[in-house]
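Shown here is one chain on its own, the form predicted alone, set out as structure tokens.
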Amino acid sequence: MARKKIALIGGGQIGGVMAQLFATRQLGDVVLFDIVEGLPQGKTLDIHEASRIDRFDMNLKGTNDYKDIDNADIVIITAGIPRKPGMSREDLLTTNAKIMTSVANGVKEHAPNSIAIIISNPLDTMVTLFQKVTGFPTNRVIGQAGVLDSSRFSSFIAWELGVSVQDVNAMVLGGHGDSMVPLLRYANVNGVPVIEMLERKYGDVAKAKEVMDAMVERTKKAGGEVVGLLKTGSAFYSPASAATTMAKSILLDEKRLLPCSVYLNGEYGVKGYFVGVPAVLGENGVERVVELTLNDEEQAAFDNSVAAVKNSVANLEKLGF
């Protein structure tokens, strides 16, 4: 059986992560692009070096040429500027718009039967030029956004409640920003909801809805938290981890149910905007869509984060995209 490919656009820190997850996690070959002579040779050469360590016999392959991504069945996209301490997501739209549209080109060219996984920011925009630019159905075009939110939610309770954050299960929806909406109704620890536990903690109701909206606060500033440290960059290792899960789904029909950055044609009361809910992911891309009971407050929160899109996906119209 003929091994997947998996092109990685962009040879930066993301790029360079997931290119060693793949390896390692024997999932296909993987070429690796950038613009940058000499960047995604360098990195795949040092990862292949690692492979008798490692244990792995996938080919890597960098590359400036996106001849080389002929035929890929998964494109990964992290091209893009990272942001800066201060800068929000919507701050990187200009720029990232052009980059993207250079890139969704060349996938349209030499890969225009794989499916596409966007990370670049600020995130639904990006994945809505991408599918416009490239005429891809829309099941094959899926944004990385809520498996990392979810992933951060989850740890940020697990260290609250001192439990494995396997057992952790959390979900957030909604766009990649500010505005999204981590669902504390749905949070649980193997099936005991995360509210009930902090209130056995602290013997308070009003003590664990705080610590509860505090959890929610850090999650949304999350990134922001990130490039804060840094100073130099954002965050690589978990926005990696994410979309290499997102990608194995994909590539072993696994059909997980996870919160990714989707076409929405109905669902959740949005139509024609790509946003964050639940889908399961599978050999054809996002194969459904899965509806979650939301009460007033959370439908509210979740019309609010959507708005936010919209007026995002607006402004990158009166740029010309």
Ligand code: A3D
Contents of the next structure:
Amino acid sequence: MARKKIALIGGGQIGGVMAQLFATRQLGDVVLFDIVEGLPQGKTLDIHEASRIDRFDMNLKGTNDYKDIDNADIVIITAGIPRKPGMSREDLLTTNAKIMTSVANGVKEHAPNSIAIIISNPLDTMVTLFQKVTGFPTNRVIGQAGVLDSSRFSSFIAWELGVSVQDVNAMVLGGHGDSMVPLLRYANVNGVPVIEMLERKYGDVAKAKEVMDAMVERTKKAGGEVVGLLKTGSAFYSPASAATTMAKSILLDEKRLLPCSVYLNGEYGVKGYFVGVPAVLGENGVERVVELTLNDEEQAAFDNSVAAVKNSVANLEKLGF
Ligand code: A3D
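Switching conditions: you have the form predicted alone, so give me the form predicted together with this ligand.
Entire complex below, previous chain first.
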């Protein structure tokens, strides 16, 4: 079987870490593209030179030429500017929409049959724009957000309950903004509901609720927390891990059920927008959207988050994209 070809568009912080993850996990040959000359070439050379130490043997190419992504199986896009302290993801809209348009045209020309995973912010809007420019079928266009937001939520739960994060299952739905919806009711530690564990820990329903609310709030603001600490950019290790996991499910046809920004065609009462929901990822990209029952409070939070996505998409259209 021929090796898979993975094209990473954007060779900055996330792109560089992804190149290393794909190579060390031996998932396929990597092409790292950036407009900055020398940056992707330097990073791929550096990663290559660790191959004897870490014992991986994949081809890695850094490039400034779209021709090198020809016939890629998967394209992952991080091209764009990240947030600085005090910025919202929406503040990136104008700059990143221009960048995403040029990237989408490059991908459309050189990797027309690829499955695309988008990471650039504002996430759900950039996914929308990429799909619009390329005209790719919607099952081949996916946004990374939920895997990372859910992993952040899981970390906070694990720290609070003093359990291994490996046993925590928690999911975040909605748009990738401050109105995202961490679903506490479905969160569990190897099947044991988190809510029940918190109530037992504190012996007090009100105190447990207070702790839960704090974890939900921290999850919503988790990206900003990292930006505030780094000051020069945003999170990059964890988004790289999240996107690599999604790509692996597609490359190896694992059919993992992962929360991602996917096109909704009536599911969850939403039609014509990319929003974060659980989906099955396999060799065809998004193979299935999985619906779950939300209670009134969760549905209201989800609707609020969808409204923020719709607003951002409307802003994009106002800008003429
Ligand atoms: P950064 O390290 O700045 O890398 C971005 C790269 O894009 C730079 O190397 C640029 O040279 C490159 N670039 C700019 N314009 C183009 C172009 N036209 N074509 C190709 N490459 C170009 O940023 P980063 O890697 O830290 O973050 C990348 C994006 O991901 C930003 O928009 C972040 O906001 C976003 N992000 C999303 C998440 C999610 O969970 C959705 C998390 C963290 C960051």
